[in-house]
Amino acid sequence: MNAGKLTGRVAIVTGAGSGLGEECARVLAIHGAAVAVADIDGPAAERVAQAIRTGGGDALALQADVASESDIQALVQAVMGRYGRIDILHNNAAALDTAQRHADRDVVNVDIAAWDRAMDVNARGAMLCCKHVVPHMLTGGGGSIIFATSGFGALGDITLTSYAASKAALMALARSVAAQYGKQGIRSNAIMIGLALTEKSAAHMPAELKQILLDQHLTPELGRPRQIADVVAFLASDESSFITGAVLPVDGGWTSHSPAMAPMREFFARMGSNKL
């Protein structure tokens, strides 16, 4: 990738307190783009916003609700104010705390606190964004945005119903925003995002799971959250100046295979060839 490929350029990025949305921040900023970084944990926001500053880049905490419209217009209003234009917009987050995981389940029993808060924080949040990020992307000659989707929005599973939900949403919403302003300069692609562990959640995701999911990739290892960034930052780029309406895995091959492919792996071991 081109160092300072992104030098003069605005982003923000939702959701980037911790976790993926902190590690898209850092890249964005070491490429050269000025960072908004937004999360609704306003110190969380300040931490990697300092943390970014302090390595020579250029960035500003903003504490927002994404499922506010009154946050966003006031995200959105104070980046306009710092920098005068908006550039990236990276929709990445997402609620999925370890109450929403315990409350979102199986249809039967998913808690319908826990669906309205996946729609509003992941579809909704996204499409505010959107709304009032979009105008000022196309008064200044265009821009890139990225939403981060899941292998759960694209195939059944048997927890998470409200997330997958909201992130098949998110496919369809990205579609859109290329479709209707594309012409404009407005590039609007998805990626769907594989297993991606950062320390935290790696330390508290137990060994057998992690062998369970790791045996459905076609990678060595699980994701790490740079191989995400890294992606987000090359959609954000000139370097992928005609990608747009696309849904692109960032997933180690998960989503590519036969899902008898694991079990099928062992038979095949075992037998000692792979003829049918």
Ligand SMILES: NC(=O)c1ccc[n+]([C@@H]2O[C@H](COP(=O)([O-])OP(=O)(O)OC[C@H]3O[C@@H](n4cnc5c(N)ncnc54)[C@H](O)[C@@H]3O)[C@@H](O)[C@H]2O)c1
Given for the second form:
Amino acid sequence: MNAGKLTGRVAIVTGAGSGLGEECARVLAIHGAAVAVADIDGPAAERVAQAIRTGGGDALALQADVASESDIQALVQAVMGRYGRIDILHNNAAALDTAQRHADRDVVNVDIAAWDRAMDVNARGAMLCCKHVVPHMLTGGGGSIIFATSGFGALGDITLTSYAASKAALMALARSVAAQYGKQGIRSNAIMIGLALTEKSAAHMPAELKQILLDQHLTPELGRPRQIADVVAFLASDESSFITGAVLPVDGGWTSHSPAMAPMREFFARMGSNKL
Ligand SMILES: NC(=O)c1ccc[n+]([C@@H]2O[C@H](COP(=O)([O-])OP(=O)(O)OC[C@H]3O[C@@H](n4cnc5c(N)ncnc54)[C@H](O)[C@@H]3O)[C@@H](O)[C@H]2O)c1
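Mind giving me the form predicted together with the ligand, seeing as the form predicted alone was just shown?
Below: every chain and molecule of the assembly, starting with the one above.
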């Protein structure tokens, strides 16, 4: 390990106790970063950090609720105490458990507690992390901040109203941070993720739903966590030194095409021709 493009850098990944955050933490460590694995689920964070250390990397597990300012202050203090600098912040944490998803419906039926939780965790959480990390990046001469957002933040859909609004907020936040601190060496970008199957989504999503989503991706397969983590590592590194204020689709083409594409493809297949 420790001879890669992120050697000597210190990263915080929020929501890194499972799913895409876990993979991002692992891949940043593979590239040489020391990684603070932060999650509201402390034992999950410890499991991921331990796996990184077992693989020869450097990781520190920290229990933190990103929606809590005092937790974020303690998190940043712990990372500064251990490593003395912060170069990379990946704002990945989101409230995505089943109860939250079921309560986060269309506007008329949305549970207000679900709206508040989505805003608190997904949007306020990322803002709080920036608020308390950016001063240390400025002292250290710069850094890279990455926000995990979603096609839901850019496109209308029939459900997940609060999630969508919170993810749209992150696109604005990424650009605000880029504009405010770019001259002082901080880059800030959002990645707009399509469907990258985590262990959880692979196990729980019905096959029919996966197929509907796959039909709207332009790639042969749905995304894999490693494909997301590779882009996060790229944005964290100097390889992307001229990219800032961007919202980068990492979505297998999900947001790039006409909504009529998949039914049209079926129509043409039935007709035996693609000529109108
Ligand atoms: N997986 C996908 O296909 C997909 C698609 C689009 C966007 N995204 C985005 O990528 C990110 C990761 O998604 P995932 O599928 O791995 O989700 P996940 O639910 O598997 O993981 C989310 C992690 O965040 C943690 N978390 C939840 N609330 C928290 C809080 N208040 N404080 C700290 N940690 C908290 C959870 O404990 C969990 O470990 C999210 O921001 C999500 O919106 C994922």
